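Just the one chain here, laid out as structure tokens, in the form predicted on its own.
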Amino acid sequence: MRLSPDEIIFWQQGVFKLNATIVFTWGLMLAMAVGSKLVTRRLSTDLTRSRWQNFLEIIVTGIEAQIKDVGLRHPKQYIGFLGTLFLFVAMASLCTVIPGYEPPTGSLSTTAALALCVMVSVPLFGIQDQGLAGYLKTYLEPTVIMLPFNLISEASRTLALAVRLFGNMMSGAMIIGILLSITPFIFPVVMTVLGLLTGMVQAYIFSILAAVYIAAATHESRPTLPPTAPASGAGH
């Protein structure tokens, strides 16, 4: 039994390999890029809209609402990155209904790459919001003694993101594979449906955690204090 799509080799020349993780990752990205281009080529602002545009607007509106609920008050600034993360992980799970398909998120290399994208994006959004000096100052909060602990926290949460997603996706694929070999047809079908639900939940958790990390690195989640009104009796 395979533990990862990395073990499926389609082509190899010396140290260079073309495995299922690479093939299905690029295939998924190509399908998403072509699909989004086809859906958005005839967008309408009238009341008469295509079903695909309505479906797309439901997804975008839902993602924006979730980003705003995390505390990021300007969700359109982050929806390009967070929405892509969610849709990629979700599509990787939904495509498991296609025979022969192996989810690339079942490979630690894919989940580590996604987690590294989050690790790089967090300081970029933080610097964009607070400036370089302001963002670097957050590593010294609440005291300078916390600097090494803040750095360790940065690295450990990236590792946790990668391992959590990989563990959940890999275990789901293994359970379905075992059940297909030892049980009747109907039970693996039920488990496949449950696996799709688990995949969607994992996509949601991954993107929400990324949003929480970004909110913590910016001033977006911090409440804006109203201007203090001058005291009525001042100067008298």
Given for the second form:
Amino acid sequence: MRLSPDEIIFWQQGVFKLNATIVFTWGLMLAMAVGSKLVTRRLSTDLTRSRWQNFLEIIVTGIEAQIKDVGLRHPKQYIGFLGTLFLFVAMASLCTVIPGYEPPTGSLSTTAALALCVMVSVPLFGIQDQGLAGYLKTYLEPTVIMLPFNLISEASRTLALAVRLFGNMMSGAMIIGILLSITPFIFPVVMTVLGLLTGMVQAYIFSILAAVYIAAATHESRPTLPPTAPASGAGH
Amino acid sequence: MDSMTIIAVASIVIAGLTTGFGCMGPAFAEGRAVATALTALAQQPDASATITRTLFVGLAMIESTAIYCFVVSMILIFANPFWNFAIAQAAGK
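Show the same protein again, this time as the form predicted in complex with its partner chain rather than the form predicted on its own.
Next comes the full complex, and the chain you just saw is listed first.
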């Protein structure tokens, strides 16, 4: 039984291995980059648009709205990073409908790399937004005693991001593998559909958590109090 | 019992216990979370978008604790480092 697609090796030369994780990651990157390049080659601003332009616009504005909902008031600044994370993880799990495909996010190396990207980019966005001193001061909040705990939380949430995505993807593939040997006909299809749903949810969670961490590191997270609603006696 | 048998027995028993207990806590927690979210939805249907989003994020975070236990038990069964070490020892003898 395989734990991850790292163990399928297509080509090996000395220490350089070309395993399934790398191959499928490159395939996804190629498909997404070439696809969006082809779609955005002829953009139009008038009323007649191509089907694919509409599709991409729905995706981009949807991601933008979600980022804004988390509390980042200028989503354009962050959509390059957060949108890429979401689209990659979502595509990686959506493509599991293709036979012979193994999701590259089912390998701990991929998810650890993605989580490390989040760990590095959160301080970068924080420093960009409020300066080095201002960002470092957030580690001392609420008091100085909390400094080690803030550092620990920084490391542990990166670990949690990586293991959460890996565990979900790996368990999906493994459960389907086990079911194929027990009830090989209909039931694995149902589990595959469920796997598509959990894959989308995990992609959403991954990017939303990254957005929440960025929002916590930047000034933009300062809560703006909503206008106090008039107290209504009715309702209960 | 030689060391291989002890490692195998310990791994299998602990993997079962890990998944069993690791599913119990998150199951209770998710049940409570969904019940509370349903109450909130019934009281404030207007806020359904926010409630549902928060519920999904929260459920995924709760569920990840179960996933950690699952990963640990999978490692114990399929990629046990002690097992590999014992095999290497036996082969080297």
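C-alpha atoms forming the largest set that superposes within 1.5 Å between two forms make up the rigid core. Bear in mind the structure is a predicted one, so any value in this text is a computation, not a measurement. Positions refer to the first chain, counted from 1.
- Shown is the Cα shift of G14 between the two forms after rigid core superposition, which amounts to 3.0 Å.
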